[in-house]
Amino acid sequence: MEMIIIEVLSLLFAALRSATPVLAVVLGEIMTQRSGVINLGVEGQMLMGAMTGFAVTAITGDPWLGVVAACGAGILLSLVHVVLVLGCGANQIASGIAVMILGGGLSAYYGIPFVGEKINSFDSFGGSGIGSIPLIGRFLGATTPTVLLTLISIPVISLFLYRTRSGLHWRSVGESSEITRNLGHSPVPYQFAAIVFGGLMSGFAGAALAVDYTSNWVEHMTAGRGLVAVGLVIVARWNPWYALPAALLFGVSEALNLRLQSWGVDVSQYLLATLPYLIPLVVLMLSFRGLKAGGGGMPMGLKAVFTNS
């Protein structure tokens, strides 16, 4: 029985570490879409964050500087979406795809010198006394700062969104920009902040992936995680509290994929590699039933985006 508990806990904490980059993107995109703007460019922003974070860490030897630089890279790339959407009135879907392609190209080009480099990653909490906790200490001790920061951001974002006046205005912009203007508030500052915050979280997610989770940089290493995160926003019903279970769909699938291979399951490794994408896709398809029935929590402003695209 104890071996089963240990195996389940091992799978759960492995899933949490794997899900952390996706969770950060989901949280950032929830805030962006809550303002009535969708940004498909998070994949490119995540790649730029991963490359920049890894490069700065390799040069300086400090992973914290790498994380800060990654956040900055994500913000800078998100400003392209700001200029195109808010400044030029461009189609949000087309602008997001442009940002995604731009981020992929820039990260691939500037990341060439850092392929195969070794870096000093974050230390786990194993030496802080957490590792001595009975049973779960061995798993909690393996937790790293990026995992903890991402988990802390869930209640912080939720409290801002649902318990502050600014959060109320933020949500009202996503429901109707016209009504927000009639109430005497311009929607542009909120949408600007939302897109930039999404860029920050995407850049952080890239650093969590390259600097912490894999300690490696490879061209296009995000492998579609950003786009999966955009879909998981729907699964989470645009609610930060539901972001963790939504992201764990990907994390558990990826951890289970690795576990099944290590257990010697007689299934093609290429087929098993589809699990992290197949399972969230199935849940996303099922989620559309809720969207049709009661809106599923989608901000009314987003419906106009899809209608005009």
Contents of the next structure:
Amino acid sequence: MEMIIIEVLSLLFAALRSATPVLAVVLGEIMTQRSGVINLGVEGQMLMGAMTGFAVTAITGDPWLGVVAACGAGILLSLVHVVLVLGCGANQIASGIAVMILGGGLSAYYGIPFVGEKINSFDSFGGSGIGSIPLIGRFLGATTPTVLLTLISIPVISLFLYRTRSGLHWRSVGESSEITRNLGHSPVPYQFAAIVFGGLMSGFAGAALAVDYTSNWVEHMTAGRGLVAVGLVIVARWNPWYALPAALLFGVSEALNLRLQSWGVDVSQYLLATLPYLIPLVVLMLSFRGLKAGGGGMPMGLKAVFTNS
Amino acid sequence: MHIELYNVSKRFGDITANDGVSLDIREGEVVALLGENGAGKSTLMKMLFGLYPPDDGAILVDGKETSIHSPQKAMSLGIGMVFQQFSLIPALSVLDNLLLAYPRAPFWTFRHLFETSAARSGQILDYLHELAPGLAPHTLVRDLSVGQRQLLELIKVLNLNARVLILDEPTSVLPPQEAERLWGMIRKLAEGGRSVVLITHKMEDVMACADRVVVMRNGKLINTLERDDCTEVSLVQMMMGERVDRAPVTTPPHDSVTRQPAKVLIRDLAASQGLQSIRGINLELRPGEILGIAGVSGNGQHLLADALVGLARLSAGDVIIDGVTLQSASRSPASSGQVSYIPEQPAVNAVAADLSLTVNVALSHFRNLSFFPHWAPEKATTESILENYEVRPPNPDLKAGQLSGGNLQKLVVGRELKDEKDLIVAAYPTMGLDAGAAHDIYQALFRKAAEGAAILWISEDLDDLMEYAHRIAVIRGGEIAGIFDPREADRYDIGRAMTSQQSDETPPTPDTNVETRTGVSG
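Alright, leaving the form predicted on its own aside, put up the form predicted in complex with the partner chain.
Starting with the chain above, the whole complex follows.
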């Protein structure tokens, strides 16, 4: 019995750790889309964050500096989307893909010297006494600062979005920039902040992946996590509270994938590795049915992405 | 606050929208600005609200000449306007929508702060509690009826401390009972010292609540009268002027229609699409009959029309024309050559903006075109439609997107009425058109009835329905709530059927008719 509980708990905490980078991107993208802008470039921003975070950590030896640098890199790359979309009125889909490919290319090029490098990552909380709590202690002890920071950001974002005047304006911009403008508030500052916040969160997610979770840098290491996150935004119904279960969907299926491989299930590991992408896709398709009937909480401003060129 | 408009003119290109109009608005007074569509009423008030600068003339506020260059400036002077199109965000709550428009909204918007602290609620929710006591602040706007939404718009403007309120055609979207409530509210606001300008083309509005009537025609101010000095007949004459008399709209006489056997049978029709659904619809149409469908928008009219013409799948029931099943729940929906459809907003729903007018007309029968189409006859057909319906500019090679909405509407009506049909489904065919164009469209539409087609006519204009339809079916919540004979029925009975559950004598309170839903397409 105890074996099963331990097995389930360790799977859950493994899921939480592998879900953290995705969760951070989902939260950032929820905020971006809540302002009526879609940013597919999060994948590239995440890669830039991962590479920059890893490089800075490798050079300075301080993972915190790495995280801060990663956030900065994510913001810098998101400014490309800001300029193209808000400055030039470019199509958001095209601009997002451009940012994604740009981030992938730049991170691959500047990351070459760091491939295979070793870094000293965050210490887990195991040493600080949490680890001695019976049963769950050794799992809690395995969590790291990035996991905690990401979890804390959920209530903070919700408080801002649903309980402040600025959050109200933010949501109204996402519903209709036209009406918001008529009410005397310009939508541009909110959309600017939204894209930049998405950049910060995806840069942070990159650091959570490269500096914390894997302590490793490989070219294109995000492997589509950023794009999966954009899909999970729909599963989460643009609600920060639902972002956690949506991201855990990815985390659980990835942890399951590793478990299945270690148990020696007789399926090709390449097929098993598609599990974390397949399961969210199925859930997305299922949730689309409900979405059509109820509107699914989609900010109406996102419709403009497809009607205005 | 006393406002004077002195000799104000406004031109858009070659069109003179306002020509030397002088008007004053006194404190505590309700001024009705009466005129037909296109008479220049809205333009005049939009200048006062700072949306357009006047080309000529001056606006005086309390005797001082003031330039009102933006709506923000107008609001800071205490001038507020409620438009026909609401600027509410349906996904947000009533309170959120009020906060968005409130100039000094608090940073933290916790709901309980408003309900517990009297000082705060005293500012933002005051008018809501006063004017709509039954409306909970956390209700989502998408669950509100049209009347409640309009009320919310009014409260938004009042929250800005407006002393002068401009209401643009406020009763055009309201069923009769809600209009009556609005009149009462307007009177109350005026007694409280505010001035109200009521832009309208309806006589009832003027008679119910105006102190003074200003009649406009073709951009000119025709006359200003005290309410007691005018009669409906004299006002109509001033509004219409000595216009060249158009042939009256003729509809087939009631008796000859009712003697015929039914031509179109709609039996137990049910369908659902997104949030909208209709069920248990049973209707019969005789040849030459004009069946009006009345109802508050969003109660299933759109889906009913789509189901009849084969754009929506039926979940039960069937549609039979002359004994032949046209649509049925057991079949996939299909369009038919026997049925014409004039959808709502034809400019969006019935034309392809990037194709020429000729192609757009040919699209209605594209199955009959040969593989390499002969365009010459199509062009000739198009030209005749352009001429008959006075579509401007009359050039069949233009792209549809280059025409204005009203002209496209006339084109679509012309296209849908050009062949002989058994059933014509027309959804709001005259919405947004001026009186002359609307008249022409009614004439063309009802001529088809005289030729033997059955017409299902969806409209929001109860006056027109009462005047032209042979029977009026009221649709509410996706079901037929009653069928009325316009010769005998009382408009208030019809209004009651449109809004409330029982037909008792009490007028509906704001919170009893929340069943109105917005369509997913809207």
